[in-house]
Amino acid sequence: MEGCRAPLLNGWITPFIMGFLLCMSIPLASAKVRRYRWEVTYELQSPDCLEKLVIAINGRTPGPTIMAQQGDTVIVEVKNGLLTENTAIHWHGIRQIGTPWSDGTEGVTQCPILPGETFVYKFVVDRPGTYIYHAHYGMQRSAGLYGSIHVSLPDGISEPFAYDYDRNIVLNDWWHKTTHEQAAGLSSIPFVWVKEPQSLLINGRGWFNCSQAGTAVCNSTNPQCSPFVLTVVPGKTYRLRISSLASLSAFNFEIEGHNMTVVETDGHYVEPFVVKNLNIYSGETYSVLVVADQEPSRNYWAALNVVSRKPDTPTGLAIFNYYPNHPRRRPPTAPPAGPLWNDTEYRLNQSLKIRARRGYVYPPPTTTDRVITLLNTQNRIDGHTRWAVNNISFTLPHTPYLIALKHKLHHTFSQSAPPETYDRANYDIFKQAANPNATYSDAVYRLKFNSTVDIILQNANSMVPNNSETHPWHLHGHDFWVLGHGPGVFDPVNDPLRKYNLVDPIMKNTVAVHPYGWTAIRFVADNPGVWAFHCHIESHFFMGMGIVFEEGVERVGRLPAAIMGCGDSHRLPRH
């Protein structure tokens, strides 16, 4: 298939969802329904050789794959075991276009799942691409349960690259004490932070020294933190899937001895660029081609490393295996160690690179009708650690804000308007607040539908000296072009025109904004609904750094009653 482009019109696309789906009418005409019926539950397992507590669903984690192809409807049958806790799951990059309440978004598109109710999520999947799936309750991602989504194009369409194989590596990061430990911690007087991770996990398997497991149960001999293997043919182009679930890690991927050709990025085409190794943060799923052409009578390292963070985790390790060479066969070399942890340049340089496929390009409006800039703090708030944006740090209502905002429970949540911007002129990203303290809000920024929309992300100083951190930031409901990335303190009259690329930007649904820089997006808001727009760092966004957008909510049709029921909801009928 020729690479399609959405209709012009005044010299900037049409609203982009009804660009896309009058370019791709034709293959939806083939569309099926998948149905999965899963069951949530709390398992003893040791993914890196240490038992403990993994929420799985139908037993396992990373938990099944969901297999589709472009115009399909899913439809997941979610029952919540967890006997003693609630429950939700998003599925991130599908931007629900007219399904805003199967978001999975908790407190935001829907009352959480019951111990032992169940939840039918419906969705229609309208674009080829790697995308993922995860808890969407408290920190129950960081605990397992999450996993990927595969969206193939229809039959005798084919992608603008050719490859043999198609495989699927989902990359975590791995702590032994409970989400419920760790959220304790985060919410405490004093603060006690989760710190690094015990291991990092390549398909669910990692390795954790057993020596050092104390009185817990750990066995080095496990099958189940037996590294994964990922056998090859020699001579053959394997398509890698790559998704990253982290809860706080930047990770750096690397094929011993093998470049990757990076090709998809979040459900979007790239223009081909060959790397040694590639960054990708929590949240971000990419495609890379890889070719076994190495010596082919050994075996190679597949290696996962933190970076953005000073590494106090053991490199994941998994087997780049040659057929007919024995699969446990280890390297005879050392893994790769990654590029320096601390290396923003080299990061930053790559996320610079990543533009869309020629052929593939949606241009994005020339202008935009609001700018918003979001300061990204770490505070204060009566001696709690925070997280903040414009000094406000995110709280979730008891009422979901799309059954809120639908049904006109205003007195749910705050009316007041959340701050836009901040005080630039006066505020330094390189030093630590003079005052770092902050104040909760659960307000919503209200969109105009339709209306074009920039957003600036503006990272800063943490509360400790000389840090910042690296923020991946996802968006539910939409898409959105990259406009630009930058060191220091964004410029909002000069980086629009130096800085900006207007010609051939990526499309993503997640975005890094880098340590003392700036990122730069636009999205239409032309999804109506109620949309997260966070921090994909579990804890960051448990400890407040978030927002919500409102946008149409007028056209959203009639609310399924199983959404309701927590808040004030449970005073609507439902029927």
Second form
There are 2 protein chains.
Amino acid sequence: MEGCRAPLLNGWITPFIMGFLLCMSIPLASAKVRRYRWEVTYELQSPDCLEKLVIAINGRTPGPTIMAQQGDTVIVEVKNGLLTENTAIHWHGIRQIGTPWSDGTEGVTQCPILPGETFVYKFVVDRPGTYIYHAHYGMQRSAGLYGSIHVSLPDGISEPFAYDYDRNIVLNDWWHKTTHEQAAGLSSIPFVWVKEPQSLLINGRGWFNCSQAGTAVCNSTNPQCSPFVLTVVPGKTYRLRISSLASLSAFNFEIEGHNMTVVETDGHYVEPFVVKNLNIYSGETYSVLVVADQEPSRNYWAALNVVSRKPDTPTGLAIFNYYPNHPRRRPPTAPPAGPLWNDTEYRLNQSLKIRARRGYVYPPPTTTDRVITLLNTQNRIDGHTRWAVNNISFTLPHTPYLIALKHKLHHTFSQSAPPETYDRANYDIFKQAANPNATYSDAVYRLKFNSTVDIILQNANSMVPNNSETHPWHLHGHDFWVLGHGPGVFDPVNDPLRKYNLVDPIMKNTVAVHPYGWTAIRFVADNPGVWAFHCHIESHFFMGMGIVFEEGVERVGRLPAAIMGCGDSHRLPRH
Amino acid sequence: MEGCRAPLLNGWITPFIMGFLLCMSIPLASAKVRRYRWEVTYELQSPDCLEKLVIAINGRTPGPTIMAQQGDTVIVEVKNGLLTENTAIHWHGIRQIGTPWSDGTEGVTQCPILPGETFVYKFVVDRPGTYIYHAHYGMQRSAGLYGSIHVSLPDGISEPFAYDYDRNIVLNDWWHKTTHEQAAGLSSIPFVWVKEPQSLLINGRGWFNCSQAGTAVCNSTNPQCSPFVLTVVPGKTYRLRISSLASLSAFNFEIEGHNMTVVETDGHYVEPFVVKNLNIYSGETYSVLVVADQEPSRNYWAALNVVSRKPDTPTGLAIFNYYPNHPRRRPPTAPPAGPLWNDTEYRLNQSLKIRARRGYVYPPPTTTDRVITLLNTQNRIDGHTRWAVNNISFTLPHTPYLIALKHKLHHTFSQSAPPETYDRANYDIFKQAANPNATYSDAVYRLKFNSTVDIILQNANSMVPNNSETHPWHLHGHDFWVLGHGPGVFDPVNDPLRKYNLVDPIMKNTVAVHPYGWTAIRFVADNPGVWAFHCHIESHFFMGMGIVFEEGVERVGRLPAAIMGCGDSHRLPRH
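Counterpart to the form predicted on its own, namely the form predicted in complex with another copy of the chain:
Full assembly next; the chain just shown is listed first.
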């Protein structure tokens, strides 16, 4: 156990991954196997009072929360109970060290799971913290296929902060159009956009005004859409594990009249800081501590507001219920409206506050082996509206990269090297750009194993005048250090010197790139496999906003036959 | 060419299949390869003015009409352009002699085609006539994936009837709920029924009253939903090739003021008879001759009405336009309302009129080797509403039967023999029956190769009091002789003697079983393969109303690797 705790307590010295490997080599006395049996099905449900087909796990959306302890092996048997649709589930934030085929990323690490078939995901949860899982196939996440993963510390080890109760808060946005229809619109010429969500969900519950429901089945008294109630005992401290599975929206979450102390993000301890409200982007998780320290004779609103995009969705509401008040008693006040939706500086400043907690810092390598600059743009290709990085709009191949790279099926995807940067001298990120040379590609960034890689994510104007969106980028298979954020164009000479935090940067798996801004990250390519890196907005990745990294694929063991069955993997021998 | 024509003209003597094989052994001078490249995609369309996602082929629903000549080889490269859904296409009425893997029946003859992949169907169209194609996977046919196949005679050979022009009429029913939602409802407890269709489509065009559309996009002036116009020249004779792809409805088709002479059904010439209107069931095709012999100064309605179920859908309308009147000029009269919806006798009598055309009769074997009686009932199993035959509700296995039987993967489906009959002595077909012993099964009827098989389809009351539905049963891989239809309970002693037509029965691939009635068919199990036989109502087959026959599977050649990739076919060696 000492070998395992050492890197946590002594992280200034021991490199992170080294420490982890050391930890793995010493069996944890408490390590268990956590086995789940799930069936994925379509269900008619009313998350925001309007009846709609959802994709559920064992009948529920959000799906069951996976509860495990650090070092446990999680086995999830996923039976695809859909009629004609395949599926795949990604374990977001779990690095899949030694099990890259369990990452659940269709087209990257596996073929999809066919209807009627069962795929077994098996992986070790090597770090404590708050993670999520969700479909990584088409836009199925938007249809409701998602949930939480909570990994606790081994017995006898404590978090570096105290709380009385642990509660889960999953945030999402919700549309009434099916994801099939949304996707068809995104692929159409002219482009058909689903517009802003009809409602925001807190733990799967929202509220839509049924008087606007037309001929749809909508019942505002359906218990499925009664607001989530978080009951608190006066004086107690609550750890809220907040995660965003949003398809599109950047969120601001606030509990009326209560401060929140941020203590964890993406499985890493944060040097505590206090906020009135928390900005959270799709794919991020946060733990915040909230003390029930307000006047206890009433209830308070928990409010979810859209930021970064001009909101056209009512505030999502839950009830922060002081025991023993009636849990359904509406607070007497108006719900918090959140910060100004277009106050980018407010959000940038909150991002800059997030640093690793003292005593739990893993310092990054002080130098890097490679810098890849990724310009994020909206483009038009052959009449289609797309997103691109460095003018390349990503498409998934039909043979998953992990199989293609391991088995050298090089004809299954482009062998050209994707660009390391963009034409910085001539590109004006503040202007609507035509980007006339944008192309589709499924080429891969191949990384030298164990090398250190910096990524500069450079935001730009979209195809709409005076508009730049927030893009939360998520890296599979790794945590990265967040070296810095800044407004405007990244300056490769001065910004690393003046704006990089090489002392106590937070490690994360998902980070926002703010409108017209840049975000710099660093990671070590030490996890053999093939890993997606993409904007976590469901439609943006669908429209090409992503890339793929390969590193040390020659070190990956024999691939399980269960990930094969599509594209050219058909032709491989099976065992 | 003589070798090929012989069985048609001399069918009284030459057994049908023998004649076909003879034909195949003599290369037709005119035999061509007809190659089609299709992409299956979701599209936003408005077939009845209300915008809805449809599954289209090359952007259209109905898809392209396949035009070929007898003896041609048809090659259809189907690219699955759906995002997360698989597909498979069945060539309905094509017997697939020698190509049982091209039947396109997911779970029976192939694994589904994955998104992004291309499957090549290749088969010979060995008989002239009117056929259809459609998805045979989940309920995708209902989403719009269907079209027509027209096979003409070889050059220099004429039909035994004359006409000036050949026109295609495809009939369908249409719902606004997605097929995913419909299927989820059918699988739910309690059962959720989609109810009657919102509109009826003639060549893919219907009309819905947009004032009832709620918040849906609906535009009654959208050209996509302008009525189909059939322009005729006064005095000319039109061959209308009419087919029904209905998901649910039994149809009656009528052209106001014009008689129709029935001359073909399911690729077989009919001894001509005249009708005022034509009953047509899902999966059937008819050719009728219509003479433009009415007052030419006006247009007339072509009207599509629902029969057998109490209609709750407006009459489907097309315009029978006398040239040179304006094609959009509405006829001055009310559209035909069709026969009484519940006049079963009227429909039974029309069925009884359908006999093989003189000179084109293929007499059936006079005796049979096996009689299988199939009681059609509605059942409840574990709380689910289901259909069953002989109390067995069919489920598809995950390894297609053709692969499982050829490769002896006997663990992949039930090896028990499904029942040959039901408890005739104690079952009252006129009563609501609880059928408490109904079970699910994927067992197969194994037929002796080249044996003659009779099937007695016995209808019964559904779970609704005083209700019995019409079930159009479709047999893959064969035509069958329609030996007889009758009301009430089939009498195995007297009905074969008194009611069977062994002289000039029509051959078909789809035949209706009328409410509370029976239908007897005969076929020769001479086509090596595995063949579905099922109610062609999309929801009924989905709910278990079907069986599967195996015959001579040991004679089937090496299976193409392309049909594999699901269930236990993964494990087979590939070449």
